[in-house]
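One chain comes next, on its own, written out as structure tokens in the form predicted alone.
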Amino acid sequence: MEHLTVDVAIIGGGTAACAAAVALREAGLTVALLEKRLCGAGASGVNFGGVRQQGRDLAELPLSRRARLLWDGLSAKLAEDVGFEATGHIKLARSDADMALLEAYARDAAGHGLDLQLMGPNALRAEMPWLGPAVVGASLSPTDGQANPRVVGPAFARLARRLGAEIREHAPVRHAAHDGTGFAVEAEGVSVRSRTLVNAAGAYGGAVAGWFGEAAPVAPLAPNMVVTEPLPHLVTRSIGVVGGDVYVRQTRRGNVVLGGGRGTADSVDGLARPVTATSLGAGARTLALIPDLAHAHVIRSWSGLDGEMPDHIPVIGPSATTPGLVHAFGFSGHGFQLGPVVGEILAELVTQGRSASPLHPFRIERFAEWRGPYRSDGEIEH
């Protein structure tokens, strides 16, 4: 058994998890970072790849605005092509009523300083004629865009260990406690001891919560991702729709990426897979969007385990019951843009008690009385 002293433990080793052991070590703390499996292979590594501002909840927008100056940057301060590129993000309406709907999102969204250009059929069509006859318009958020799900994760893991943070992969962690003087984490091969700990569980952020007497009624969400093989290049926008039920864009490679439905998902093995039947509906909605993609061949498809809260938005901040334990974790299916600026908000709560960024909507006392209903009809769009 392996014995580590830090000044922070962290639980999980997704994108935000592992963007705060690089924001921590840029602080002078020393971290231990314990993950289960492999960095960026949870939710952050096997989602649809986008980074968008557009369709969030309007508490995230603070976030999600600050999160977006941070990915023109990346690749640099990483040292690894993260395949981001600011494509676009249209979200596309099918009836009067969703357009209805992007318009009044549009107003909301702009008191937070996001400009949406709102596009009727015409528009659309003289930028996209490809579009198939259910389209009636769109919302366009020209800075959006795109990225490598697979590969920011384990880039912010691989800076993480540059800086001398240590990474533990494949220590699931069985247990953590505070005795009165600091943190007792025992992971698989490892014990820590450390001042503060960041519960960046993902799916199991709920449990680690609950070692600690908090209420976090976290799901398990599996999207339903597939594939396509290489294409020549069609899909300009990474693409929404109002509903959330279908979203699609073409990497570099000319690959079409479409995702839409649930697949799967067992918290238990920590395993998700995706559904015959659910794949085959996107690729339905997907070819009504997009009628010219009729003969692409799908080469793969694949799921993986998120955390979804009952109200869509994720727990970030610190713990109500114990000093020095924070939280990220429950991002419900929208955290892949999200990740790189939460890395800097744990460090910040970590480092100075409070951060720059609005948290109080994601206070996890808000779960302190829940007893239900939970709903699971949110967009899952990444």
The other form holds:
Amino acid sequence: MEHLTVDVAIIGGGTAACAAAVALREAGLTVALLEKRLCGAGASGVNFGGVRQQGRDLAELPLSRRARLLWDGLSAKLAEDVGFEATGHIKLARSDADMALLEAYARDAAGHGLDLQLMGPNALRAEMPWLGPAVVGASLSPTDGQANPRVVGPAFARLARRLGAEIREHAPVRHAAHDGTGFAVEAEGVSVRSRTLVNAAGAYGGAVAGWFGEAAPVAPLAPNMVVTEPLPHLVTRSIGVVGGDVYVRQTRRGNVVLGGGRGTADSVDGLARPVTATSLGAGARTLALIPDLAHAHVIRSWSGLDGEMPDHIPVIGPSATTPGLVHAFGFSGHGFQLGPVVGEILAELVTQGRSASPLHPFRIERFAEWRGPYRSDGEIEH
Amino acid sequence: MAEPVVAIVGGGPAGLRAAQVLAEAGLRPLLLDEGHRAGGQIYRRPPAGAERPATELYGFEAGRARALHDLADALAPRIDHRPGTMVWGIAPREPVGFDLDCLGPAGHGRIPVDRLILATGAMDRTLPFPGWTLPGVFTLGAAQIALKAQGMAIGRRVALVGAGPLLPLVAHQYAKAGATIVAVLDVTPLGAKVAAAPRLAAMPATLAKGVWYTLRGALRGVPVRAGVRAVAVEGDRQVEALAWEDSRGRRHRVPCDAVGASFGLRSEAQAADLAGCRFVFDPLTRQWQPERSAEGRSSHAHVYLAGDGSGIGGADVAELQGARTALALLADLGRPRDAAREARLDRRLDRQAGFRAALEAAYPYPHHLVEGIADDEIVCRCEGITAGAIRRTATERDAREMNRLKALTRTGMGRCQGRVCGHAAAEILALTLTVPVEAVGRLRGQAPIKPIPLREPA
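Alternative state: the form predicted in complex with the partner chain, after the form predicted alone:
Let's see the whole complex now, leading with the same chain.
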């Protein structure tokens, strides 16, 4: 059994956790990060790969705006090509009611400095003549884009390690507690003592919060993904729809990735699996948007385990029960773009006790008396 | 109570014998097979109307091939045979059983079943060597399929390279069919074959398959060599010649227009993976396979395994296992047992196990070739990933496991989903990390098992 004593222990090895390890090392603190499998192999690594501000809950927009600034320089910072391309994100309307929603959102987003361009049918077809007749209009966010989720988390983990963070993979955490002088974290093969503790445990974030007497109703979420063989370049932008039942992008390699709907999540063994009916449904909806993909072949489907909050925005902020404990989990299927900035925010919370970004909507206390419903049948987005 | 629905995936020797036993017991099993006619790979049948004499197609396997084809015909009215049907997804059903996602002549379909017999067979193992991606290079299995299904050879002047009993078998079949063979090169040492010969001789029925020397008489004047090294296909845009180094270090070169090359067999085990079966590493053949009991039970209470899909044993073993696992399934259903028949099959399987070990000793997996794979050689041909990229990713980007290697490099992320490159990539990764090959794990199976159209076929 290994024993480590550090300033900060981090539970979880997703992008936000690894980015926090980097930021904390840059601030001069000692860090131990405990990941149950491999860093970046969970929701961070198996998501759609959308780098999107458009369509987010307005409460998330300040964080998402700040995150977007980091993406341009991410490959340089990580010394690794993360595949980020600002292809724009276009959200399609399939009815007049959809279009009205896009118009309303564009007005609200403008208040946060996010410039969205509304497009009618003619402008849309002029730019993307391959869109099917089901589409009647769209809202374009030119600064959004896409990246390769498989490489971002692992690259942050390697940078953290180069900076001196102790990263322990295949080290699931059994328990954590505060003994009056500091935190004691017991994991497989290693125990850690620390002054502060970061809970970035994704789908298991609620369980960790529970050890400290805090309620956070996290449900497992398994977004369903499908990918085609590499195809000639056609889909120029990352595509979403009002309602969120399908989203599509084409990678640099030419594969078309399509998501939409849910797979099955098994939080006991920590694995999520795609569901074939969901995959076929996403395929049919994609063909309604992009009929030219009719001859494409699907080569793989997959899913991954994320944590979903009842109100579909994450928990980010200090514990309400335990000084020195900081939470960031429950990204509800759309944490990929936020990961790098959440790392910075976590480091701010640890080193300064507060963040430059407005975190009030994400406080864990909002669930102390939570009686509301889950929106679990609603939009996942990406 | 309604009869349970039993589906057999794969219509080769194992699947057909399983279907026979179930049909004899009064069940009407589903037989789902990618082939258009039952028979599997080793006894693959030509399309209807294009038949040729069995002795020409199957050589000394002709009698067994005929028997199995006759069985398929006799079973037709007693089973629900779905030819041309690919099972591409398997999902658990509540409370028990599975939904099988299939693509067949009528399009996509979902079939609920109570129990599964997986007899999914094997495919060639490949290893990269210079020129292996040139047009004109085929696997030995593909060379065989060309002969049996289409009645044609892979070229006019054919060189055959490999490690495994398929090599002399294909050489015999090609010679019998009148093809011009210019070289037969085994990359494993002759010594291993000689050492294994006494054990091989204990099985006279299959002796001819495994023994190397018989080839020499059949192919007079053609180089038939064991212990060959440094095999390289030469050619500009297609195969023009095969070069090699013999066991004494002398260089040779023979002009040819096609090369058949593979290095043993790998189990096609994706269906077992999707069904939730536990896998174990087989050190003899250096591959992960679904765990199978002597009676053919998997780790999953409702999944049964038979044939090369769960352990390479060859066609004779597959037939015995198919029958044996079907008996185990019937026993699990509470049907009356035929203890004498079970014991007979167990004894024959036991004898075959010794033969199989001898065969594997005679044709060891040539992992020593992995060291010689140059950095610029393509390993994953779907995605164009080189051996050097795999080695660099292992050392510079902490890829210590196959799924991480896939995520970081795209190895195994293309059309074949690692079916072709997975083993070679694992060997390269393990060698780079200086760990045993089992330590780097295996690529997780994901639906679809093979590519399916995004749009449902009309």
